[in-house]
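Presented as structure tokens, the chain that follows is alone, the form predicted on its own.
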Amino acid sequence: MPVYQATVSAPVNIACIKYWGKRDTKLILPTNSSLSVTLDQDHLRSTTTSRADPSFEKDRLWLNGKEEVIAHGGRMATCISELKRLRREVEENNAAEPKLSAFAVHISSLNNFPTAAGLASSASGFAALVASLAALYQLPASPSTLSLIARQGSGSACRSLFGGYVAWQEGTAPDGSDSLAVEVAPREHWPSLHALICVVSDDKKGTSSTSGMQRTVETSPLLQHRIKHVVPERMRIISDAIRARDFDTFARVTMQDSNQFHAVALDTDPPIFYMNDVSRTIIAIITEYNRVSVAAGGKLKAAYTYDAGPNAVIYAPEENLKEIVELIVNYFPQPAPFKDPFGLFGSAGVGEGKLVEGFNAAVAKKFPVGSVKNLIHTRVGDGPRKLDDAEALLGPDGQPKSLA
């Protein structure tokens, strides 16, 4: 009998313009349009392996090797059965189709970054269930279509299902059939963007980010202008100005959101605060570094951005990223040493870092090693990725394979 099985790898996506507050909480329509950038798979993906069996008496899904509850009505269910169904009409218009709707279905799903840390581990994990049983089903749905699904399980989620610069429109459909993700560029048209993660904590949450956006949207007068007023204007900006490679606007317009976003928490009742003095730290650093730079008559060289946590996300143009890396690693020196994907020291090494000249020293205090646990240096990146079945998560006998 043959197997169907598909699997398929899916990427991190990290916002410039935030997603915060959902009008409809079922089917995860949001207050506002958001705009992220997808970050490459070759340092930070979910893999997922779906098949559909006769012999498998119910759907289950495995995530790092620990089997999940797949809850009737929840999430990953409300995924799974969209899919199925999108699979029947398949089936309904060939009737040679082998009828895999069904079938139940083993998933076994794998990130390579710490789970639940602020680096978007649901988005690019429901991005890869929607893609693996997309591929399995051998569905003739868009990207964006799937991104209707994927939403479902994890706003954010929508915008994996695209490479490079990616908008997720609010919509305005009261069953959001118009809340989808959009390409706004490929990754082809402005590879250079590069960005340099810097993991504060790797430990789960204090507020989650599903209890901390509803209590956003019940108390705090300063989302409803946000949503009304900031952020129509600011996805207007950063789409021209990723269109138009200027990273000058796309950097001033990233942090001005992300700061707001965070002001925004703190405007929650009572207040929810995900950043701290590494965080802030970190913002006076890269503060600094711009302002170097426009001193001497040039421009913004770095933005950085925070979602719902402490770890911060700096982007810049590749040709920053030494400097970028060695005045983090000035303030933070490193318990291990920097792991170096694009070569940027040569066998030397980063060392202790260095200042550039006319850096202000005094912004920041130095910090004990380990302050920041690591540092991730990655780049805009592509979309979900069908892989072979040498990289399967599920053995013969549907069951995963041993992660050791």
Contents of the next structure:
Protein chains: 2
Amino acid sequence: MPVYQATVSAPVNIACIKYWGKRDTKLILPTNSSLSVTLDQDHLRSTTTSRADPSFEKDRLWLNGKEEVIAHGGRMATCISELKRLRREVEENNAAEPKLSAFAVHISSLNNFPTAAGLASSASGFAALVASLAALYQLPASPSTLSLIARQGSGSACRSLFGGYVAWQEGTAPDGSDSLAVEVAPREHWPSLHALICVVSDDKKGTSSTSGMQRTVETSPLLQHRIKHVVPERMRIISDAIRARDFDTFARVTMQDSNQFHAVALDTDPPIFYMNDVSRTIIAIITEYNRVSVAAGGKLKAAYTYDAGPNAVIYAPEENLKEIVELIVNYFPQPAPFKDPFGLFGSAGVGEGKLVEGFNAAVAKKFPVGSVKNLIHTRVGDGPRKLDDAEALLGPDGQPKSLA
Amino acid sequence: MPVYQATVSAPVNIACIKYWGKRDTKLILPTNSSLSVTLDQDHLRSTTTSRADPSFEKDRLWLNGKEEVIAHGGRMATCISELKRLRREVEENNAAEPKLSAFAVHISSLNNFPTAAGLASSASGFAALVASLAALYQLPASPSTLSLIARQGSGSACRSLFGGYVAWQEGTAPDGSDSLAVEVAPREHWPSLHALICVVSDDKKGTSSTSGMQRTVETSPLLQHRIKHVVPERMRIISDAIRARDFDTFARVTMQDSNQFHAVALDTDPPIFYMNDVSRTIIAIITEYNRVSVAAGGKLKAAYTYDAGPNAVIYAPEENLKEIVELIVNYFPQPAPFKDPFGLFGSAGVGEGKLVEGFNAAVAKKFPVGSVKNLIHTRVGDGPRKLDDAEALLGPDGQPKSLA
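Could the form predicted in complex with a further copy of the same chain be shown next, to go alongside the form predicted on its own?
Expanding to the full complex; the earlier chain stays at the top.
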């Protein structure tokens, strides 16, 4: 009896035009389109092995080695049953195909970044779940078709089915059949875009994005204006900027949209805050860094963006990363020199902070060590990767392999 | 030769519906109407003496004992010349009136609260300037007429010409002749409204409101929606709430509008932040305090509002002030027991913090002493007061009296 299994890794994505609000909470249909950059799986990824076997009694799933309940009618169950349905179509069209859709599945998933990093793992996690089952079932489905299913696991997961620059089109169909992800440009089109993630300490528990976004839909008078009049234009502008590799426009729209997302969160009743004083300080640093460049006749050199938490993601062309890390380290000293995976900073890394010429040091005060507790340097990346069985996360017994 | 002088004190006001944006920066015409509560001059006031004398060589003004330049064409010069123009009308109508409009004036003004308190003194200051010159000139002008002039000194100053609950009607005339303050209700209508000002430490220099609001007008896509669709309705709702002494509605709209003002500041490019982590924590405390009340079938018990800085102003019915001070002191310990001017807390004042029953202590962490560096307890107050010559701030020599 052959072993039917597939292992896939899937990337994290960070939005430039933000998803905030559902028009259908069950199907996870958004109130507006969004656009993201897929980050490199060499650095941040979820890896998932799915196996179908007639000996399995029921569908089971382990996340980071710990079994999760697959709640009936819940998001994981929806994704699994949708993929089994597509498998059945394959089997119905070709009687020679093994009847995998009738078997239960065991699924083991692992994030290579700690939950404590404060990075949303639901996007990469659901993308890896969907892509691994699609590989197991050998579905003839495009990434956009799979994105329809991943979207029902976690909205932003649909964008992690592609590498590069990805739009989630809101769609208009009530059944969600046109609310899917499409590629705006592949990674190879504009590979020099790097990202620096500043992991920020936070004392307080934030509002979950699932409940927060619906409170905004229900109470913010400004959200409707954003949805109808602001986002459609920004989607056009930033898509054109990506196609033209126009970082200046990309950066401007990215920062404006991050700020507007946090503005509608604040316009919610009661208000929602995700950024704290450290987040605000990173904005002040990047604003001043860009001001110096523009004042000298140049263009924007970096763009910050914040999701539903205090962490900053700074997008910038590769050649600016050293200056940016030096600026961040100047205000947020690190316990050890920061070395990036690309070797951009030499073997010693960046130890001491440094300001660029003309930078007004008074835009921020220096924070104690630990205020930015971690830096992660990555770049635009590719879409889900099919991995060898050697990297499978399930052992011969159908249980997760030891994490040790 | 008689001495022609008048001394007036004028109050601070704190808006519930915020003024943010000018449609005419010279005449100071706002993009939307606003509404405020006038605070009690027994606690916070600007006092101004104006004197006209044929021996004075030119108009001069001292603020807190320090002479300020009256710039040609500037805001102070505009106010003074407008009032001289009204005086000339009086003189033209009655030949017996002394020709004070031909004399230069000396003006001395004093705030009884330190600039370091972080309270905007321009509203009370320009209201006192205008009211003292109007008294000196014995103008037959109504407070609304004087508000037209004060508005040209500092927009929100127009609202300090009235006590109680005051609307600044945006108006439509290009010359600003209908952009003035009107009384929504006098203090006596609803005298039990108290205010607790939490003076918050801030490391960073904020964006001035004058430049900040115009950046918002120029760059925020959300501001136009606020101006056209949100504020007009809120003005109606809160005016009705004041007339009905309906604190629940007053509180809800006040908090929503404070949050929306800060939302459009954040939607500005580059973004403007006035609230910091301490401000956010006070919002979390008041939100939880209200949640507990509503969960028990009650109504909102307090409303926060923030101007262009990190200080909180908390409006509440008098009977809730003790609970509110105890909550604030619980999270923001004070170096000494807090005693209020009304004796609400007994002779010992509030030393230890205390939570109301059912309050979730985890909504905030405790801050070190000094994070809220001062508390000021006041209430709704009256309009400008004419004072005796014994309280004049100019000596017989026409110079400011010593501040000692």
